[in-house]
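Take a look at this one chain, the form predicted alone, written out in structure tokens.
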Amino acid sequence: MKFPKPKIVSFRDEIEDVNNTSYLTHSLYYHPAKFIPQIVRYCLNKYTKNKGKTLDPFAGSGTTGLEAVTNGYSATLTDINPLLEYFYEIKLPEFSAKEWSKNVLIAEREIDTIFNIDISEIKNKKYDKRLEYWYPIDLLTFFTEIWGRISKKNKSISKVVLILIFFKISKKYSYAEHSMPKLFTSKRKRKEIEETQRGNGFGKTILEEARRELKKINKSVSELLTNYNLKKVDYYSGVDAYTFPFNKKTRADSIITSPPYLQAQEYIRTFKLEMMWLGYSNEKIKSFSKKEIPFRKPEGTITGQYIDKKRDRIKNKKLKEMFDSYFWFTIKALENASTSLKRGGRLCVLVGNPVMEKETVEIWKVIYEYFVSQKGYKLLDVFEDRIVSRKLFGGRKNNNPDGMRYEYLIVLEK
């Protein structure tokens, strides 16, 4: 099969009025493998009906949603991560600037109340044994007291803000490498936390951190509410794009999305500490992890000249199973989401080129082969964009130690 040649592009240069990928609430919280807002903006401008509706079935950090609502479009977002209902409530606000100011003041007072603690009195506090691996005992009992003072049942705006703040702080002051994808400890972090803990001076340090975080969140949300008339976003967290009834929930002019990467799908593990602090059981956490691509057995196999050729070159049995599972659930989830697309609607998918057993797998070609050759979609464009910054693959042992250097945006018409 002959494939089209990708057009070389820099989406950062194409969208000149966005020179900071973390502007507004794009940097509200850490999420692995975020795609830059310029890509979403480009797709909205060029491929979405003027002020129409877009869908992101792998919504992740909510980049598509935020770019949509700040530019006059509406959006529907779905993601397997159940915690996104906390993140999206603040990142994509439906409350007014007046309500926000009121709740920020409440949050300020609640932080001071929460930290009105005599650390010496909580030495023997019971804690979740699962968390012992991630904290020294003194810090663990301290955070247990802090989280116990935050009502997780009351989902007022101020409470959600406090939860977001302590999501971040609880990970930062753990043994986990908090600014990296997945969840793992390091000697560097252990040493850093032990120095923080020494002398029991961490209470004041963490209080100051909480106040700083509130100021940062307040600044970004206030800017968003002051300068934009936001459209409403419909979002569904903790749902599976493979089975979600998209055609019953929305009608979309475009889909703008970036599916999980072929060998870096443990996004649920990235948020495991946060889930434990909210009281999720191991069984509940595993129930979400098991739905991640490609940790389940596919019901069939995606076939085609290109994908069959790549599959035959993978000799390791487990890698081949991962390969088949990944493409089955990714392609079928995209197909399922596309049932919501109007006739003439556009499917915009950003993917990379991972390496398996030294074999480069060009995912966009599999998408092209399936949707164009087998499903009758029309190809509009394929772009190649150089990655400027990403922590997803670099610095750790894997089959692609230099990290992905390029990403590919394939745009199809239904």
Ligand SMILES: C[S@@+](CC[C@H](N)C(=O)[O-])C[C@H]1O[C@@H](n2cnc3c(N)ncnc32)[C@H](O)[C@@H]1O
Second form
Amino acid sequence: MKFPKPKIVSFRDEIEDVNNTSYLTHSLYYHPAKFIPQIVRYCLNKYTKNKGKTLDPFAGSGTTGLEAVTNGYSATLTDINPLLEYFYEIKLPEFSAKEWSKNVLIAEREIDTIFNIDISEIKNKKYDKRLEYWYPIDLLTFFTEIWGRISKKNKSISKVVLILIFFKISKKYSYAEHSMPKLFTSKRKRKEIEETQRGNGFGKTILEEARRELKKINKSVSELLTNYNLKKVDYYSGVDAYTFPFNKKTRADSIITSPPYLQAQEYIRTFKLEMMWLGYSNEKIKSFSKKEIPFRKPEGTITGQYIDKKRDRIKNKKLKEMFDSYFWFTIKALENASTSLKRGGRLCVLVGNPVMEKETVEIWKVIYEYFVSQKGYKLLDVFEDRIVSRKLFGGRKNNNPDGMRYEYLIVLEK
Ligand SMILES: C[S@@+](CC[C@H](N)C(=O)[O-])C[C@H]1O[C@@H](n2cnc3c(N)ncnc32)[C@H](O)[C@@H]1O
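Switching conditions: you have the form predicted alone, so give me the form predicted in complex with this ligand.
Complete assembly follows, chain above in first position.
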């Protein structure tokens, strides 16, 4: 099969009015493998001129959602990660500036109340045994008290703000290496946390940190609410893009998405500590990670000249299974999401080209082969862009230790 040649592009240079990747609420919370807002903006400007609705079935931190609603589009977002509903509620606000200011004041007061806790009184507090591994005991009881108070609050914007703040702080002040996406403890972090405990005590440090976080969140959300007339977003977190009934839930003019990476996944594991703080049982956490791509046994196989040739070259049985699971669930989830795409609608997919057993797998070619050759979609464009700052899952036991240096954007018309 003859494939089109990707056009070399730098999306950062193309979209001149966006010169940083963390403006507005884009960096409200850490999410691994976010895409840069410029890519979404490029797709919106070039392929979906009539505004309308855009869908991201693998929405992650919600980059597509924020770019859409600040540029006059409405959006639907779905993701397997159940925690994203907390981020989206603040990142893509549906409340007024007035409501927001009121809730910031409430959150501020509650942070102060939390820090009037008399630590000696909570010494024997019962805590979740699973969390012992991540904290020294004093810090664990302290955070247990804080999370207990937050969970007792009625559902409100200020409650979600506190959840976001303490997601971040409970990870930062744990043995987890919070600067890395994968959840693991490190000697460096242990030492640092133990020193914080021995020094001035952690209460004051954490109080200051919580106030700083609230200020940061307030600044970005206020800027968003003051300067933009935001369109509506529907979101469904904790749902599987492979089975979600997209065609019943939405009618989209475009899909702008980046599916999980072939060998660099485990998004749910990244958020495990946060889930434990919210009281998710191990079974519940597992029920989400089991549906993460590519951990399930596929019901079929994606075939085609290119994909078959690549599969034949992989000798390791486990890698071959992962390869087949990845393509089955990714392609079928994209196809499932596309059932909600209007005829003539655009499907924009951003993917990498990972290496398996020294073999480069160009994912965009598999997408092309399936959607263009087998399903009658029309190719509009394919681009190659250099990754500048995405922090992928590099390091530890990664089969692709250098990460991926290029990304590809394939644009199809239904
Ligand atoms: C590359 S990330 C998307 C990042 C997003 N573009 C952003 O800017 O933040 C892929 C996402 O797919 C999600 N995911 C993995 N398996 C899924 C499934 N079966 N259904 C829905 N989402 C899934 C992960 O939770 C992750 O957030």
